[in-house]
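Shown here is one chain on its own, the form predicted on its own, set out as structure tokens.
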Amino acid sequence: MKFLIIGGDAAGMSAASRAKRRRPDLEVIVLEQTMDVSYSACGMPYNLADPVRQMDDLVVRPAHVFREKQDIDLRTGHRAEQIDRNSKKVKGAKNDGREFELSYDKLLIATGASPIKPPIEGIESPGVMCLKLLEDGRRIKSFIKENGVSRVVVIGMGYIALEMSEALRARDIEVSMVKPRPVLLPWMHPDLSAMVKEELERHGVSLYPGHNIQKIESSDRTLRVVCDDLVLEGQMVLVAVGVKPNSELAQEAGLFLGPSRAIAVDRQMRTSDPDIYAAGDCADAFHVVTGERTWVPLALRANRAGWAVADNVLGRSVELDGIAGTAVFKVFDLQVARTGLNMKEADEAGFDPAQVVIKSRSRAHAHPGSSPILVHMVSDRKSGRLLGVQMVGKEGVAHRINAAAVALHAKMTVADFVQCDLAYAPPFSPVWDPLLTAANQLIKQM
């Protein structure tokens, strides 16, 4: 059996490597447009903050490793451009113009996802950037050390967004933030957006919310970003409004698409065409709160899919529960997290819900070094199901979030959640949690 897997980042070669070490006769061939696989992209905006580090630090694994060790046929510079389903193949061409043609039995396509650039005027020009690809991390890093930056204007106010201002900050870079939407993080709670709003201002970012993208002009190696009543100016201008996935490849052979236009897979990562899968950030899911599909590119489903569908070429039937979309990210001092759904997502849903806002402490009450931790905590009144969660804080975070996590997989109440029996220790948490605390309070509003 010929294994055929486009895409050679977290899916493609998590699928690659468990296939070839399951059954190491398999025939595994791996297409990846680029030079670059495995590596961790979810590292860059950190490794820009260090003028010193090399991008390739962030490179998990070579691509002769999983040659010579793996016996993997990887071939980087191969761009796949057709999939013909009737006769199985896959046609592409490489780096150096020449075509190519293969055939395959169990087909992947792991394809990722591509920065959105909006349709603004001078989007192309020099100096423009998104990050998104190893390379466009070097090309960043070689930009901002070759021209001096000294100020950057970001379009867009997401995670990459925010990641990266705090990475130029710590460059003692000027960063300006810019969008058309007028809220800062749409999706959060006012109340805890308003404390990622104040430690941005802290650092010195500079917040443009709600201002119309006309124009980004260039002239004497300065750019300016032209909004209908404001223009800011800087050396480079970063792009970060989102990612969509990238699956025109996938539409044009015929295959369903799904939320976002991600590629349509069941619980085994199948397409509508059987013999073909399809994982990462290309790829929709089940939310586990909603069970209806959506798109939300998360680096450990990636991995997690990566595997399942390389058990199930195998003939190993497995099925994946889905996502809550848990994710956390870093704001200078601060730990944003979420897992679940917000209030209009749970309306949306279908639900009744209820919400709670409640402030806590990081440790107990008399222990030294304690901040504040602000929870966000949703229900659906009619089941009493916890439907999600937020939280922001300068420590306690991060880790904490992963135990609402736990309790929407299993689909607990708050009644439920409200007995847990979660750890304690002075230096760590309140005798009462800060997630049992919002529970308690959740329990009032029902």
Second form
Protein chains: 2
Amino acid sequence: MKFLIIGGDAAGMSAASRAKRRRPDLEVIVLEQTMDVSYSACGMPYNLADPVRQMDDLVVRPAHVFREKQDIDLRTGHRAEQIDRNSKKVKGAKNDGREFELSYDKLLIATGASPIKPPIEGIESPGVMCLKLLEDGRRIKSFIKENGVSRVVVIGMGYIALEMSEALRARDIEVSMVKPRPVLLPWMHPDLSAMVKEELERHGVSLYPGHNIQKIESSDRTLRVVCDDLVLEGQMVLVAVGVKPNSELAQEAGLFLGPSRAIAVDRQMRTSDPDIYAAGDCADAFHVVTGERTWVPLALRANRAGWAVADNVLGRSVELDGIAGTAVFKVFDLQVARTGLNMKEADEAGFDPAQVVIKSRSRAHAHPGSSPILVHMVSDRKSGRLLGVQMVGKEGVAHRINAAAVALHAKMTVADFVQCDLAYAPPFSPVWDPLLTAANQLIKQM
Amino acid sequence: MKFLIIGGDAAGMSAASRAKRRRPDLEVIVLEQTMDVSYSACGMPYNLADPVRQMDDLVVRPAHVFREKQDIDLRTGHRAEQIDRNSKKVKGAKNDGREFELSYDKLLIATGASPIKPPIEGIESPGVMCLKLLEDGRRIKSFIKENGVSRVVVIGMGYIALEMSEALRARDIEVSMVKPRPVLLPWMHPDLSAMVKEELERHGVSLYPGHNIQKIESSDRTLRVVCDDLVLEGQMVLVAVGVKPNSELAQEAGLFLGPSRAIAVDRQMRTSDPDIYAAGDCADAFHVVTGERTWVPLALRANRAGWAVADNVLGRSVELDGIAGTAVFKVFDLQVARTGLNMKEADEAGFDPAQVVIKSRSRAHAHPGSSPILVHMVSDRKSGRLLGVQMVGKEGVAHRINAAAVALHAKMTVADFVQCDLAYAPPFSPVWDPLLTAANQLIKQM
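Condition change, the form predicted on its own to the form predicted in complex with a further copy of the same chain:
Once more the chain from above appears, this time first in line as the rest of the complex follows.
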């Protein structure tokens, strides 16, 4: 059997490795359009923060290891351009322009996502950068070094924009962040996002939300981001307004798309063609809270989905529950985390949501070094179910969110959750964990 | 209605406060034999570590606040000595020796636990200390100061002994730990306890497990802990070999006792007498994994049980699920956490246990500052259920254990748990959280 994989990042290489490990005689071919496979894309901002580190430190396993040690036919510089489902063939072109054609028995589309480039005049100017591929990371890093960049304008305020701003500030680079929409982190409860805003400003990041961007001008090594009522200057502009799934190939092959135009897959990661799977940032997932399709492109799902594809290709019939939308990011000294639904999402999903925001502490009463933790918790009045949690704090947020995520998978009510025996010791928590305090308060609202 | 409470610490004061808050006209009387109520007992080692801090910093709410602001009839220096269930009266004595007698409609026994004093000759010598009450903390702190203590022998190696050793080392006091049993932390998987042992030794704590203690000799301000083959010297000896429930009063009143002679209570915290409740370290609980009675005296359960008693006294009929045995403690730079059952406990509870120990990292591939995390996970081969988790690491352990604790409450299988959408960002975790890596490996053993 021939298992062909388009895309050699998290989902693609997870699938390839697992399939080969489980069935060494399987023919596994991976087509990767860049020259890089298996690297920690999420690590790029932290790598950029340190001028000494090589960007290639982020490579988890280089291409030759997959080829030599794992006997995977990994073809870098191979771009897939067309899937012919009738003849079960993939056509494409190599870096040198030569065409290729490959047949498959089972196909995995793991084409990932791409940064959205808003239609702004001048967005193609030299010095206007996006961060997605390892090659982007290398390019940004060398651009900063070669041009002695001291000022950067970041367009967008999502988590990659925030992580990049922290990285640039770590190198003493001035950072201005600008976006058309008026609210920083609109998915977040305003009490929590206010803490993030304060943290950014405390670290010298200038925030300009609510500014429509007209164009990017370039002259004399300076880029000018021109808004209706504001001009921001820098030697570099970073565009980080979000990503979109690379689903064109699937769409042209007639496969169904789901939310945000991600490739629709069932719980076995099968597309609408039973011989074609999709996994990673290009594919959708079921949300464990709503049961509906959703698109949240994150690394754990990509890896997990890659494994599930391998198992299913080998006939093991593995189903994935789906995702809770759990995410965490660092903003300077703050940890910001979420899982499940916010009020708007809960409302849209047909729940009758109740909410609470509580302020607690990271450590016990009178324990030195304690800092505030804000918890936002959402539930459904009708069923009593826990629907979502957001948290912000300097410590104890990144892993604490996982307790709520597990509760969402278990479809716990808030009344169930508040009974949970969570860990307590003075250096790590108040006696009542902030999550339990939130749940206790939320019950009163229901 | 008259609600009488014996014991003014976590469980007793939680019950008193909640009852008064919910029904201000209720007559609530609390009898506390010491002069201290509502303090963070768990904070004492950390307070002792800092010579500048006052021990009374740990008082969460002083007695007069309960009296004046909350209208609770709080009687400190009142020792309850007898419960007459027929006449529904409690008899006792005050600090000044005068006797008292009080009637009740509903009674809560919240008498806590006491340190075990092993029958060692010389254990009553001056300078031999136990840590349980705030008064103990004050006594130890002033003893160290007044005697310029530079060497301490700690008898016992449980978590209080370990926390105290860290506190003493923080003050540059030499610490030797000794106990008769040969294994440090016998409930822990040896791979994990080896990490704890290394951490203790790295911080200059001398460990002498497996030494039978004959007597404690005292001469010229020096205490000598004499073992069969070893003599340890110090100006102070700390005895921390565990605690036992203060259940004599309940037993003499003919109430049923449960495991470890803790007062047996149902899910509403009622003893075998429907008008008498018990809560806190003196009472038992149901274990959510085994469904059996167990005794794990910890602060969160005490507070939660106190609230449940108040609600039940007021007729709200609140039931508690029970405990998962979740606990965390700090040993120098290590976080040590557990929830649920270890292999021995799982075996004794009638499960067919499988286990795995995995070594993972606290941060992503190539992220600076990463450190090892060991995870020990136990499951049941028959049902597939997750039964317990232990973890040790420098960061990301204390709160991560809560994800496993919630899974135990939800009675998840390992196959369910491994599907959970846990948080990932490079500063906080590998893509596959250490808990998920353990679960993935454990599935292979089942």
